[in-house]
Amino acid sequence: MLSPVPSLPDQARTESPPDLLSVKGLVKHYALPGRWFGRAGVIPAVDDVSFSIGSRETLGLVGESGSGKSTIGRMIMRLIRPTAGNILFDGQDWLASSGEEFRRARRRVQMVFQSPYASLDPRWRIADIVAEPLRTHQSLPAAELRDRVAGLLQAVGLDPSVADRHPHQFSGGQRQRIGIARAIALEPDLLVADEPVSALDVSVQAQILALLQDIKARGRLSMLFISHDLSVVAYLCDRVGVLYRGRLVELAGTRSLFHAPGHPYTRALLAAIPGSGQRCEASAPSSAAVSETGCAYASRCPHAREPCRTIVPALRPSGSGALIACHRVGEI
């Protein structure tokens, strides 16, 4: 079982290397359908989220279901368009690039999807699935392509002899290894991993996490790791961003966040981990609508006062070096 608290030294950045990815003011609203094809309003899935990922850094995004984690990952992959905000990749406007410029940059950003059952085409052989990005972005002789596929399968712990099989002949963990082989085929600079182990058994989760850690250690890979499981994030990530109802409430180095969480919601999440030693102070989720003018967590927070219900708190540095969106961070 993975330890809920990392034993390694804090991996927060002590220097300021150039950011590989910079997300600024990201917003995503979904329209609510009304009568006769009109709109009844919007649902704010992501609300003014900003963060960066440095070279060879792994940033974890955590939060409850519906907090906006996967939506952020899909906006970074350009699978959905943001309502507002900017994304810079290696200093370039990621959302504005198109044509051949985007094609060249796209190979540097790849994704591992949550479901190892839905993300692989059941009609394709494993060799074709893994070779797809190579065929799309490179012109390789058939023999070299076969060798590359064999090497990628070996890299994720699979025998190259399985290349002629189909996805239904594999377990969930093996399918996720195939998805990872496809994602690293082009040696990307950034890997977006969206809940890559949530659909797997605990023993298989540990194997996939060890594989991702090994891939990261052997290459120059940066990673956005999306998860609802804090113990998994503690094992793999250098820094952690905590999302609540589409807003980033805390951003800190992994060890700092686990040993000295600053936001009341972060403390509530940690208290849910067995053996964490954290005490839960939050109340049950409220059914009341979240105020657009106040803190989204105010209805559950035992420390909420009048400013919390009327003014949206901005992320600001705390004494520990973390960024925390809480009006009372210096008092509690």
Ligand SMILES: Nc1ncnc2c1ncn2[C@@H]1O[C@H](COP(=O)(O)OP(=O)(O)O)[C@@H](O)[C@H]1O
The other form holds:
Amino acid sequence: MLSPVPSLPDQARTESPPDLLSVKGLVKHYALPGRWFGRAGVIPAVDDVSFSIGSRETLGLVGESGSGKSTIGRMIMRLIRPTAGNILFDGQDWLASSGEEFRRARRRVQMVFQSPYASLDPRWRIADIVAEPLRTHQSLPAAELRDRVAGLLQAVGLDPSVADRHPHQFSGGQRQRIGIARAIALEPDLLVADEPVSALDVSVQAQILALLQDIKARGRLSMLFISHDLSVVAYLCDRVGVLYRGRLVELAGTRSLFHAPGHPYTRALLAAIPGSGQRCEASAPSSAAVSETGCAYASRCPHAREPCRTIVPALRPSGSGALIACHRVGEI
Amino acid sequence: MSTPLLQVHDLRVEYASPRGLVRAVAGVSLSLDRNRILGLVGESGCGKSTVGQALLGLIQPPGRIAGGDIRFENRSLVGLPEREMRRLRGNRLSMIFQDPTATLNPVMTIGDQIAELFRWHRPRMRRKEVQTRVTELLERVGIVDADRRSRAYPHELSGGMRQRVVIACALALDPALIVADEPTTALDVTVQAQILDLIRGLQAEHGTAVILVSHDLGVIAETCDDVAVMYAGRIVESGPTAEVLARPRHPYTAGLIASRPSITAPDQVVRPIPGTVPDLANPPVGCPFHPRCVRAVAGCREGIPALSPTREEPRHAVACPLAA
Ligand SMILES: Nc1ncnc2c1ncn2[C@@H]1O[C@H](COP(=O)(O)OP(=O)(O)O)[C@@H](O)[C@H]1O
Ligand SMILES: Nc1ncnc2c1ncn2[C@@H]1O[C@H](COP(=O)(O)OP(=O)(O)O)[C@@H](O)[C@H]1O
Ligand code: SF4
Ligand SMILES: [Mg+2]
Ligand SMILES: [Mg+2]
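Switch from the form predicted alone to the form predicted together with the named molecule and print that structure.
Then the entire complex follows, led off by the chain already shown.
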């Protein structure tokens, strides 16, 4: 399943300060339901993915549903274990840390979930939901804890008087603000946000985007921002990784990705955005299984040629500075 | 000029709920000609689906049509006996829902489901002809290898493919009007683009009129000739899509546009609309948008503004006295 070529050549790394998060050769296999022997019995949900996030940087992950975005987020949060690969957080082996060391590191990485409905316990008061991470990791006097909670609620645009109420009394957008207040309570270094605005109405989506941007501007926060919505990613992210069937097919600066997409799949994605004024160049996604070998996109790709069906293209630096996994980059 | 295919006049739909009466549609008027695609856009809960269901005669208790009229092909649909409504549905009028799995029967092959429509509405059609029509329909909605695929069950198809089957069902009997309620919301963006192409193609080839319900202005911009923007159960702005999106007059429409980050100008700051959509069991008095409106003046709390044509472009109408 692993690509035969090294996934991220060393010359692709720059001399800049060490990355906050660095993910290398990440793989996650799930057993295919109903079949439990043979190589065909697994879904490569994430297949040899490598990227890094710098301090204060926001990296976007895009791709259609099932492309492995959430699985990557969950592996970074240590909610599930990778099948292979490693994760460095602030230079330390993130997957190996345990006990007190992990507990201390853990507070530096927080998550915001997609569903503002499912992610907040309905029996808890807002004050307790927001205070919980503070209680777990710091022992503050009651008065100070109250002040911190009030400050956090204010920071996400809620009136501190809501502290005594319960989640069901709030709209989707307000709940997402509560989820964000809780996630930033410990002043994390990295926020993993998995589709945080996808369940919200357009006008409320904009409120949350403005809030996230405001939090970014105020602190030294880095963010992994997962979304299927390219406009939102274009707005919030410094760099963007494009996933296709568990593989990273392009990783580039936001401006370069949107102005000069290199990978055929990235181009198809951009062209499909309603209002982009372009038409889709890709053929229908086939329900046929992808071939075990070669480029995962080959069955849909209008540019596929001989090597595409047999050799997995490695993620390589292209002339423009982007990393692209396509045999025909430069020719098309 | 001939009469429009569809004319809705002052439609009102209410739901009885524990919180009180929900006025989901509070006086909607619109008209639609053959061969046109009308977009109905607005945020969740503004009454878009309720309008669509009312057109198809699908409002069930605790909901009821509380007033107004729906004229379709020169007859009134409000108060039509269910038997006659059922004959129209599928035949002259049909609907495409957001979730194809909810529409399709999981234990029937897709070919049989389409054939069923002919057996029901065209009982005299020969088996052989039904079979030919089923294959034709599947081909028309872009399903390759239609003969073989017609023997597949819904779960054997991808989401996009299932939505194509739903569209084939909606088209089967050549309806004059199709109401498509968020037909692409559950689909990935590349599949969405293909389904929208398909819907546009049907209208172009067959002159079918379409009402496309969506919360996504991008989808509307790409697909619809005309657009009606709904807020709190009313149409607050309507007109030719290009005109409305280029020169929005209602502060809500302008706010919706400014809320979306633009892919072509990502540096443009999004400007959120403050607040949230109102509870339709307890809507604000006066203009329903006034609590969130940046331009609101004292007068906005008094009467409910009527949808009136603008001076420059009579087809462009707006329900805001400050904007007309
Ligand atoms: N717990 C699981 N068991 C089996 N397969 C899973 C599980 N979670 C995810 N998958 C599969 O892994 C792939 C990637 O899923 P996911 O990471 O959720 O994608 P995304 O977030 O991009 O939509 C999909 O094919 C999905 O069906
Ligand atoms: N069956 C129902 N019973 C009670 N209220 C309903 C029902 N269906 C819809 N509503 C209410 O009617 C309003 C409009 O809903 P809907 O037409 O579904 O809006 P949209 O499609 O624009 O999201 C909402 O306030 C919703 O809660
Ligand atoms: S490697 Fe080949 S099949 Fe894959 S995207 Fe590039 S051209 Fe298309
Ligand atoms: Mg996901
Ligand atoms: Mg709806």
